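Take a look at this single chain in structure tokens; it is the form predicted on its own.
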Amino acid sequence: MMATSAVDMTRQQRWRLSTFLDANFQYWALAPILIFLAVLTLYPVGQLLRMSVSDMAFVKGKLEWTYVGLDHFQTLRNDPVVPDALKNTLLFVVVVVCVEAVLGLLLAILVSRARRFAWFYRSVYMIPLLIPPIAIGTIWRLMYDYNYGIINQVLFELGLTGPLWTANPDLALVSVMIVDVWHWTSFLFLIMLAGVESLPYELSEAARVDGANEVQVYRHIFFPLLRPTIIVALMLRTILAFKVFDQIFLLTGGGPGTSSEVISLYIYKVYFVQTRLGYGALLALLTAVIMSVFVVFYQWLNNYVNRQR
């Protein structure tokens, strides 16, 4: 009897060990990718953190941590370059996620729009998007040119003086907005373009039976449903405008002077130029809770939205 009743134990222990399996199963299979991932994650998070309140040398071939606290803190507070390179940054964040939102939404109903030809559109729009960043700055840089560059070459054809396009203080940063303005469009075009061909097409059917004109169905039907893709497609273009770092690196490199540094490249100089990895770490860091209060900041928003519908 008593081995009868610990076999019955046993059975009753593995069908509820095999039953709380099964009920979690998505969750066992994830874990091994997911504990992957946060130690991929993780980890350089902690030793950008460590980097911090370090210095660190290179001493016979070794990599020597030297803590000293807080005192990068003192030095970015005595930083010039870094001013300018926030203002620039966020400027450029602003002007060219607003320029290419405005434009890669205009160009997604034009093509929805199209009865011909709208696969040749799709594709023309996004050729930049599938050139290499180092091609592009180098294109831009010989249009760019003062001499020889198309650009300026066109306007002494009209009868007009071109600019030092990325040597002008006052144009260098513009230069750089407009290079990205024709790079990355066609990002949010792609982005806008799905989430218009995902809208029902019987709401506006039914809104222009009723009597409303095209102005009236985009404001009240479409751009409304429209909301939360183009607050996803700002999120991600923010994220990585704000890591700009090819185009001015190659068309300027954050000259003349500091007129088109940005966060990115000052901190490509202060680890790899002037060596002082501790600062370079704690410059990182600045830049990834600038970016996050920006993330928290569009996803409160996609909240926001997402009530009111």
Given for the second form:
Amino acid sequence: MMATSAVDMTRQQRWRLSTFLDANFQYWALAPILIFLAVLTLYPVGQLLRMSVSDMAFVKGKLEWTYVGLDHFQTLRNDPVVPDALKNTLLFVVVVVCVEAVLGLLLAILVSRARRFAWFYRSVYMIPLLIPPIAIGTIWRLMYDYNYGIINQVLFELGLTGPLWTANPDLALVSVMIVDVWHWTSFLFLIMLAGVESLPYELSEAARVDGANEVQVYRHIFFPLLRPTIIVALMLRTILAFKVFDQIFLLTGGGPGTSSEVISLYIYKVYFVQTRLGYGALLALLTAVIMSVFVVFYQWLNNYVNRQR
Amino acid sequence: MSRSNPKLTRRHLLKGAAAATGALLASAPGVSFAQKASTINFLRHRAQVEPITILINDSPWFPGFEVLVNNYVDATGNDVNLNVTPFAGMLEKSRNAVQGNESEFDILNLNEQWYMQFYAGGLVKPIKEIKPDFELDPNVIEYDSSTRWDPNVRYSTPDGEIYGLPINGNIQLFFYRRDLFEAEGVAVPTTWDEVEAAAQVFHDPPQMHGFTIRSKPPNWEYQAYLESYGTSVIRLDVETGEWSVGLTAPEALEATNVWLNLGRNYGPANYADMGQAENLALMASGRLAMAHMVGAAAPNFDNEDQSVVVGNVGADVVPGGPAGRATMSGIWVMGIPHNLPEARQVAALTFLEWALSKEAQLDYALAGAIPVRQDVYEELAGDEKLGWWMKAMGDSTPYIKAQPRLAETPQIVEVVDRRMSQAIIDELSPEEALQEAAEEIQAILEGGGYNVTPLE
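Give me the form predicted together with the partner chain now, not the form predicted on its own.
In what comes next, the whole complex appears, and the chain from above leads the way.
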């Protein structure tokens, strides 16, 4: 009797556990990805937070942490480079994202309407995206060279004096923007093209049959339908543009002066060149916060657009 | 310290065989004494120490270093592995190596701008702790005590203990177009005033520029101007242990004005964006009369694939100001990580001592590297191919000055680069740039816990 009762208990327990697991399976299924996320995202962010309130030094081969509270915030307040770097970064993001979006959309529309060689245009416009950034920076650095660069040589042949592309503080950031537009327009072009080609052809045809002209078709059908695609493309490109590093590192190094200094390059200098790990961590956190604001804005815009639809 | 082992090992067997071969050779008729001695020496050196791995940067002087290592392997039989790394990854790899229980590298190649972090943190071993009777050959140039660290004043001073040994003697030289100077009968300048006078003779833009400054980044060459006017970015009073920032001194303003004047008025229109490569290209393409740049640039002017001025460039000590001439060091030292077993430390030091010998350094120089021995410079001053700049390197030794060598150096250098760059583009006046830089550097030193004299 006793033995039977014990077996029943065990069966009951197993049944309960099995029921519990089945009932909450969706959460268990999420567990691996949550653990993955915690290890790869939350832990580094936690470390970054800890670093931003600490000073670290290598003593006898060991990394020693010293809690410094909000000292790095005080350093940030007095740092003359950060305001310039943030201003340049924001200017860079706004200009390049707008120009690339307009050009990308325009190219996407033109290529989608091309009756011949559409495959060729697609391939050609993708080329800049396929070139490694280090090669792009080097190529453009040589092209921009005031004394030997091909751009100024061509201008010279035309009887013009070429500008000081990277030596003029008023032009240095613009020079980097030109390279960025050349490099990244194809990224937006590809996304926009996918969006344009997925639009229902019947709607615009019906509008035309009803007497709408091209401007009206674009304004009332084409762009409203393409809006979600544009927003996602802008969000992705904004995030990438905010992290611009390689082109500026290779073309201007942030100079002359601080005329083309951007926040990612400055973080690199603080963290890896000056070995100010704690302060560098604070700057990285600051960048992450600003980028989060952009992401939240785009998410809000996306939801807003969806509600409008 | 080698471990004792009572058992017969492969090494004992090899040593015995080597000794027997040596004895046979010594008694063999028809073999000259010199041949016998070198063969015996070779056998005696066969695999004496543990294999070593050296962390070395990929640089224009790397081929010379490779020759040095190959010569060492051939001469001693000791194995050497090279971990060749781009400059950008050197600091990270060096730092990682000294953090673990045992370093993967036996020798770290440390740049002038960060070696002090390794000395100050005890991350490399003082040489005398490896070999108590170690004495540095007086012919090895110490580059204003770059080899040493004095923990009492937290700086490289002549009284400090030896932590690292120099391997690349980068300093600055003054390069000029010898053919043009001879044609115009202009004497080689020894002062900045004479540089300006000569620049006026040759400056004919855009075909020919009189002189260029390095503005991207400016700090290294700019410091030579400061030193030649009797000041420096920072200075330590060894007696009091007190630091001072020299950028608010009137001499700093004079030096800065001279530097700006030469750069703006005798350089190309893009004077604000002239890096080392751009200066080198201008000189090699025959469009520059004078330049103040790293001595290691010299072989480029003799390279027929790169230069149209082969045989027409001369080199001399960097000109000076009221306080004399000055050339800044930008050297590399080799350090032995603290976290190595004793046998590996001994092996590493064995290599370094060999590498600093005169014979090794001569071959090193002939292979295109920058030696670190004064007697090598003096001997090569008469060399047909290298003599024109080796002599200038040797003549520059008394004028070598150190860059700031503190753990905070990268921060200080960043300030100098940024503020002087702002002065070049007229974003700040020279007075403002110096004042702003001085205040920032003062704050860095105070924040680092140094005893600092208040700013003037």
